[in-house]
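Take a look at this one chain, the form predicted alone, written out in structure tokens.
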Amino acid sequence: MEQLLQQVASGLANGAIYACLALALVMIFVSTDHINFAQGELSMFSAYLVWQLIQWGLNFWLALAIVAFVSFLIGVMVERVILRPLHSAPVLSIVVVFIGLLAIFHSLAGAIWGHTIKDFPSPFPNIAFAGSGYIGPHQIGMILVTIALLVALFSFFRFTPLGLAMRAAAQNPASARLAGIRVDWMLALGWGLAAAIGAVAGSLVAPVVYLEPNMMASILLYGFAGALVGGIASPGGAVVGGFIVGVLENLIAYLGNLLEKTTGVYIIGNGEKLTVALIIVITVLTLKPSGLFGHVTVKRV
């Protein structure tokens, strides 16, 4: 029972990171109807920037705040300079651009900081507390930061004029333009927010997986699975989906290891966690493409 609780707690901690990435993916999808395949590399590059500022003597939280703002500007520039001219381009062209951005940020990180693994310090104090046998302080911190980020974004989109304008631009661009909203800039701001959220996700996961250019490759897939489970067009659903995927992958691996100890037959274990994410993606796309909390859009032709 204790091991089961540990797996659930660990899954929630992993799910916090998946939820952040899923939220970033959803924010771009609802405004552009495209999946940003370079989101993981943007997060990784931001994590390197945070690490560099820490090496120069800055506090983690100050470094993260600076990098989040820089990432926001990068996201806005990518949308305005690279993607805006492709507004009416075929989907395949936009996919190629995303793959190109992925390669560019991956290569830049390797060229600037090298491909050796770097130790990334945790911003949370390593103190003992009740229940610390199930989950560590960094994992607790990841969950709390994710929840705080979700509350802040919910408040922004629900109660501020700019947030309401961004929601209107994403849901109905034509009506938003008639209401005087600058839809193009609202979409650019959405890209900026997604890049800033990705910076938070990358900086929180780096102490767990260590810092190197390939650190977000598999994590992006988990985030994508979380977004699909919750609903690719539902920000809140994507966050819940991220937590679901985090817990589910750990439980499946735990049950697989338990089955091997009991029967001696190996079916699935920790090495197949990535396969679990792929199975989740395929299953959701097949059975419920809109996700658990998404809604089906019907267009009249």
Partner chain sequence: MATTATTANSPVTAAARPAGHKWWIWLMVLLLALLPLLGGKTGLISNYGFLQLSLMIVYAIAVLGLILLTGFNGQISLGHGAFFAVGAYTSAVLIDQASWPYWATLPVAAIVCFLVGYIFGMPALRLEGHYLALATFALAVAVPQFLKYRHFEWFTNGVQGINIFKPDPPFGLPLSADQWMYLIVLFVAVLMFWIARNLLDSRAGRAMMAIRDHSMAASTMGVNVAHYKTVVFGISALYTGVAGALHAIIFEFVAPDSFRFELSIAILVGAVVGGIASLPGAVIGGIFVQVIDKYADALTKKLTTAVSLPLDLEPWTIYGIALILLMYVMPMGIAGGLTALWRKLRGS
The other form holds:
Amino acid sequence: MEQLLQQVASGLANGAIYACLALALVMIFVSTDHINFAQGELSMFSAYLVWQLIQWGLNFWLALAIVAFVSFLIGVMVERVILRPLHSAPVLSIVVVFIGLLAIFHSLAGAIWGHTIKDFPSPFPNIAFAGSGYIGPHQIGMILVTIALLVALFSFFRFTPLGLAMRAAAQNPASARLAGIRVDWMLALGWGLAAAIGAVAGSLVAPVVYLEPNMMASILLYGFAGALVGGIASPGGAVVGGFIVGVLENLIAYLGNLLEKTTGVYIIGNGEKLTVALIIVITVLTLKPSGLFGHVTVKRV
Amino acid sequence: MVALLEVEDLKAFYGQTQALHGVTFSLQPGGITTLLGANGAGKTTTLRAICNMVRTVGAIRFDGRPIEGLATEEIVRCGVGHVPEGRGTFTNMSVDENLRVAAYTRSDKAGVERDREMVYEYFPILKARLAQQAGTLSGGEQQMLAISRALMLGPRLMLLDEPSFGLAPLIVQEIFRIMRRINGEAKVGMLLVEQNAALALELADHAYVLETGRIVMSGKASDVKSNEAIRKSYLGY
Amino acid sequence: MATTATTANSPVTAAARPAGHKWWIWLMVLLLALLPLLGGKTGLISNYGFLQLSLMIVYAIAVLGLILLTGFNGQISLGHGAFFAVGAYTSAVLIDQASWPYWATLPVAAIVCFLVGYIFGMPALRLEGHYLALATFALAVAVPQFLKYRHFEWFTNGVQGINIFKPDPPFGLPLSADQWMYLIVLFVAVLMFWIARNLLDSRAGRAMMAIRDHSMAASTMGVNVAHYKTVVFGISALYTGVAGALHAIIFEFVAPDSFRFELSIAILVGAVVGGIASLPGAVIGGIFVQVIDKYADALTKKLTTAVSLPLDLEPWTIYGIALILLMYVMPMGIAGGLTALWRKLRGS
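Same protein, different condition: the form predicted alone was shown, now please give the form predicted together with the partner chain.
What follows is the entire complex, opening with the chain shown before.
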């Protein structure tokens, strides 16, 4: 029982990261209908930037704030400079451009910081507290930061004029233009926000998986799974989906271990995590593409 | 007096297809002009061309200032409120959010508040529905919302694309009554596109009749209305 | 949005090319087939050289598989490395465990991959554009882990992978093993390109392209879209799988980590660079994949020093930039670009 609780708790913590990434993916999807395959590498790159600033003596949070802003600018630039001219290009071209971006950020990180694994400090104090047998301080921290991020974004999109304008631009670009909203810039801002959120995700997960250029590949897959489970067009759903997938991932591995211990039959374990993600992705895509919480959106033609 | 809107030799294209073949007309400040004609005559296209939502060639001056070639959102920011075909509701947002989005470009808080009150006064039903998701409104209510959204911009010209479309006659009358009030009280010029010519001529002071992308006749609304030959041949009533 | 790679007036396809040009293709094939005699005897081309040529041809077949799917049927795949892996493992396991002769494993790999592709094609039916890309992306990322699955270890040999040996030429032919395999690979490639050519020229091929250009219209014209799309997925997997099998044989080794996400990307890039809807494009793409694999490092180093960057750039950076630029300049790849240029020059 204790072990089960532990698994759920750490699943929630992983889920927090998936939720962040899912949020970033959703942000780009709702505003541009694109699936950003480079999101993982962007986050990884941002995590490296944070690491670099920490090496130069900055405090983690200050470093993260700076990098989130820089990532925001990178995101805006990527949209304005690279994707904008391809706006009416076929899907394949867009996908290929994303793959190109993935390659660029991946290799740049390797070129600048090398491929050796780096330690990344956790920003959360290592203290004992009630329930610390189940969950570590960093894991609690990840969950709290994710929730805070979600609340902040929710307020931004609900209450501020700019947030409203971004939603309007994503929902109905033609109509948004008729309200005087500069839709093109709104899409770029969506990209920027996604990149900033990705920076947070990367910096939070780096202390867990350690820093290296490949760190995000499998995490991104889980981010996709989370986004899809929650509904790739629904930010709130994406977060819930991220948590669900995190817990599910751990529970499946846990049940697999349990099964092996009691019956001696091995079916599934930690080694199959990506396969689990693959199955989740394909199942959700084929059976319920709008996700658990998404509503069917009218396809833009 | 400088005309509020001057359109000169306006041509519009959808891809390779030309939909307007040189349309010229103007609209005086505070006036109501209506564009009449059959389906496909180019009425909606004219409105869309003014807001640069289709490819156009020709001169468009708003308040003496050339606006052709500007991006749609910039034209809107000059003070052109476009109530589009299909109403353009942000269906997943609440009525309140729809109105707030509409006022996005404005920085004068007091003015926005005033216009809010004005909108509530014109369409009390919207005030009762503020928290409701806009997609769940009835057609008439959505049309009212669309007009209100345009009003929240604080426009000097409104482009209205078939505000009567698909609505019950009683509601249409209500909306047209309010439009007359808006025109009188808020001093907003209106360019009205309508299928329902009788209704439009009732409201407008000037009328232009379009046929296959060309203006085939124009004149005072009252003249057009009283000219049976025109009514029979172009307007079908 | 449903049409992926091409529009009706795009400079598509060898399919539209007049048949009169065919003789020189066969002449080229003949010359290539004679290479071991000419180049090998004179020492102009080393065994290593033949291995390189073989790999280019193998990748050309793999790229052709993707081109059939994406370029001619409009289904995007970021996961063709998976089918390449299935083919490679089928071949390696049969040789290793069952001591089959290498040539007999090729048809088996073909059938297995067709089935795997067909089965994967069924859920893929419901997906379009970005969603299909996402599903296949997931497939590509999961492949190495899947190959390490514990219950498969008794025949996959887990992380270690499988070592096999390159066959010697039969009948005491005066050829080296590399030269012989080069001829085998060339023969298979010619056969498969020829089949692809005929497929595309047939009724079925036109149906494939009709689905790509407008699936709704195709279905109203009586094309069974679902059936075609799954079968094409199977055929595409078959092509790439056979390439994988050949790769295993000439490379004498398979292991899970040879089939990482990067492989799928390489195949995609080959297709896109070569020309997504063109058979000659597959050849260009295959050459590109192998050349990049081989020389990108050296090239990048040269470039870095040439512009004296303070940074040791990695090949993927240039790769990525090149890809993005290509999408601006020649979205139909090199073959598409050349065709367009040719047409422009002839003024038609």
